[in-house]
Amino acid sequence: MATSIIGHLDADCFYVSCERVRFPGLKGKPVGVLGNQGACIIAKSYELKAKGVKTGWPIWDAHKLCPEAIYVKRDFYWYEELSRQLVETVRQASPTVEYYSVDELFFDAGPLLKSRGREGISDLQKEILKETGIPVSIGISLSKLLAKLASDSAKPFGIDVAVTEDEIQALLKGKPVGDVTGIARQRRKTLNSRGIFTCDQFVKADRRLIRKLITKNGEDIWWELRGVSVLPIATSRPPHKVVARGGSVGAATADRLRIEAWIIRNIERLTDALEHHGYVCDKLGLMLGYKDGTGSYGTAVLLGPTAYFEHLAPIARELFETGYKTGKKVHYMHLIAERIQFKKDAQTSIFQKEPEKSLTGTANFVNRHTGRFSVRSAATLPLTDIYRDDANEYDICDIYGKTCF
């Protein structure tokens, strides 16, 4: 069996990169993208770091710690735009592609170490400097687990080539066991409670044990961090489980007339998802986050397989009247569609017909000629004051062709 030599690209503060490019006096300053209607930092530059700024912390406790940085709201179109730049150059040394996440890829780097060596991973990483603007850590090892250990290790803007079992030793020894992608806090303290610390500690374990006490997603960790590529490069995403729909609704509020068009709104980014996707679901659930850390969640069976706004949002708004919790404030919510199936696999329903002038059809039409959620639903319009400001009519979740979510 051949044996897989994988590259990981990771692009350095990526929004902020991204953000240079247009703004090129932003270089070298300290500089923070705004989520969140502009309240709370998503993603900082390394100067800012240094100062000691957190991704997640509100503008106003940043300030305090670097009055000088600079802050602008996020732009997913723009964004979006470089990261497909990004691909398509990478596409141009390697056609076997994974776009994994909007700064994220991994390739297969076999030809191109083979044929050019570490010489011909340093003109890619050039190449896409000049091409996008856009500075990338590249790692390359035996699996997609062991290259994406080494790009992190190679940041900012290195190159750190793992393919001998002495440089995969050197790459795995005192490294954190939560450092590793699918080993997230409760497995970290399941691993560390048996004294499994580091990387190279868990792969000296035994396999079974790594199996029992993590499950079998454990044992293809075990695997990938020995150098066995068992997670192969995905050129397409698998399909769905679920697909859902939602994030923080900004300022927390009991407003029900707001909270609903928070919903509305939520319901149009997830029909267009599964119209993208050729997707129908035949249930929905609503997940309400509160401020004061509680929560609800409700789900309902519906009539038949449907992707229709017509459908869903009366369904919705049926679920958030009986699972809201009245005088909450709500913080973030949830949609989701349930028992995903392809549309043109799905049995249609005697009871849930067709709408016979679909709203989401029109809608969509339009949409795809004037620019994705230009047209909403009336019903949206209490949210006026979020749809003023651009950087809130997209999200990163609706950025298709990525395999993370």
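Positions refer to the first chain, counted from 1. For clarity, a rigid core is taken as the largest C-alpha set superposing within 1.5 Å between two forms. In this text the structure is predicted, and so the values were computed from the model without any measurement. Compared with the form predicted together with the partner chain:
With the core held fixed, D152 shows a CA shift below 2 Å between these two forms. With a cut-off of 2 Å and the rigid core superposed, Y308 has a Cα displacement that reaches or exceeds the cut-off between these two forms. Positional change of E338 between these two forms reaches 2 Å or more at the C-alpha, relative to the superposed core.
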Contents of the next structure:
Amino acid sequence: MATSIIGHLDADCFYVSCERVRFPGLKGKPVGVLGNQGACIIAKSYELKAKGVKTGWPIWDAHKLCPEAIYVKRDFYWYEELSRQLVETVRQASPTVEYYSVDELFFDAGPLLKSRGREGISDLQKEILKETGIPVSIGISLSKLLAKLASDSAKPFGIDVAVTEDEIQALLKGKPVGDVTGIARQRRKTLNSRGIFTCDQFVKADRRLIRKLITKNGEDIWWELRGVSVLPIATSRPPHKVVARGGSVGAATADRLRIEAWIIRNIERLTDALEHHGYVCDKLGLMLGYKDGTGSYGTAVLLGPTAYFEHLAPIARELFETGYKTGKKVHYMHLIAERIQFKKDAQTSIFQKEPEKSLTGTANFVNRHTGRFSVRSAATLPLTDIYRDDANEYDICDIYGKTCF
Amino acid sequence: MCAGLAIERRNVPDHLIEKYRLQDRITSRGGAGEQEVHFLFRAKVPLLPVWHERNLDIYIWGNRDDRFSRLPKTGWCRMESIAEGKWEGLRPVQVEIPCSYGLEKGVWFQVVEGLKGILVRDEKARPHVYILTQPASHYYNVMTRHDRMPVFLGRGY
Ligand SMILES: [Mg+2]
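Right, the form predicted alone is done; let's see the coordinates for the form predicted together with the partner chain.
Once more the chain from above appears, this time first in line as the rest of the complex follows.
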């Protein structure tokens, strides 16, 4: 199942909250957690923040604004302990969790929101408080960066769901671009110099200008803020055992070219899905279902973990050549990527050469700008009749976010 | 050194509040936080909460105004001076001073379990308590800018 609704969970004044778990007397009081040297404030309670004290300040500057503040020595072992409890609690509700930092995580909020609505999110927030004692704020939106902005605006102990166009507009309106993760001082200055001060101005700006001003990475930010998820949730443990793409091929057919076109079509979808999740696989399966109720299934181990179209397509063709029972009418098929792991964790094989210039990369790049799947392998040409049909339901599971616009 | 300390109000039994007229020392840090009882050396009568013989009680803190000729005119006892035998004639007994926060040069810092102190008696056998001190750790020194720190029960600085 693709991730289309992303949650960002951010613990409220995490270190202080951790201290309040074991020292409840600190609740409701101005508290500052001091860093390794005892000089600087590395975390502060909302009561201390309300006095104008900022993180990073030396204790003596803070003292002038808030003489009644209580200072606590940091204890990272304890914070890590609670941090892990936090992640585990969220994993109960959503198995797809990215442990982003000690007090922040991203999770797939789609299933929870779909089945239980906003109450489900609110219950998760209560459950975390009950299980760990840590108050958190949760932002729900269509991309990681939007979800992060949403949780920010919900602080403290709030929930902000921004999934409709209006909600996203409201979230972005007037928000300084510098608030967005990835837009640090230099980039902010560059954008400001072009009259881009707020997030709503940023998303309205021309994509090519953004790319020119703050590079490809800045363009990713632009897509993300437009609700197009381009930064996948990177869990360290892949939540999927397999990723499969396929389904019915419409009217059953024994036309080899047409069947092959469907296979390539599904490999395109499969590579797209793998890329979205940041996965690679090192085993590929092809399952063909025939009109007469029988079927065939074959697998091939790849030379190494990959998600490249260039690697997967020839293997799929081979599987078809060896597995297809000539003359039988194919009714449905599945392309199955097995032995999934995260690309960032995968050992690259010395046997499998990285494509010189990845076709997958190029196709994805163009598709991002022109609409998904507008660039395809030429082998899918026999299927133009299917592609033209807007009502075609095959792509439902390919919609991870707002990808076509 | 430690010029004062605070203990959560709920940890001080009502009868002690009444008996020692601690109402004036009950204070809050604003907001929704729990009330605390503050024991400051600069108070009209300096007092300290003390665990002594399995009882929590309130005793006089040192001998600030030198009204008790037999006792050192201070509120603190250096560990080094105990080792040197300077307090021997007073037969000091070690006691525990429960508190949640300590005060040093205006900075309130957390105290996890409490502080160590010594109890000695004046000419009328009334108990007085001194806070034990030691050279400050680097951390404590940076935090409070003081070169002496109290001797902590449990985790310190
Ligand atoms: Mg946080």
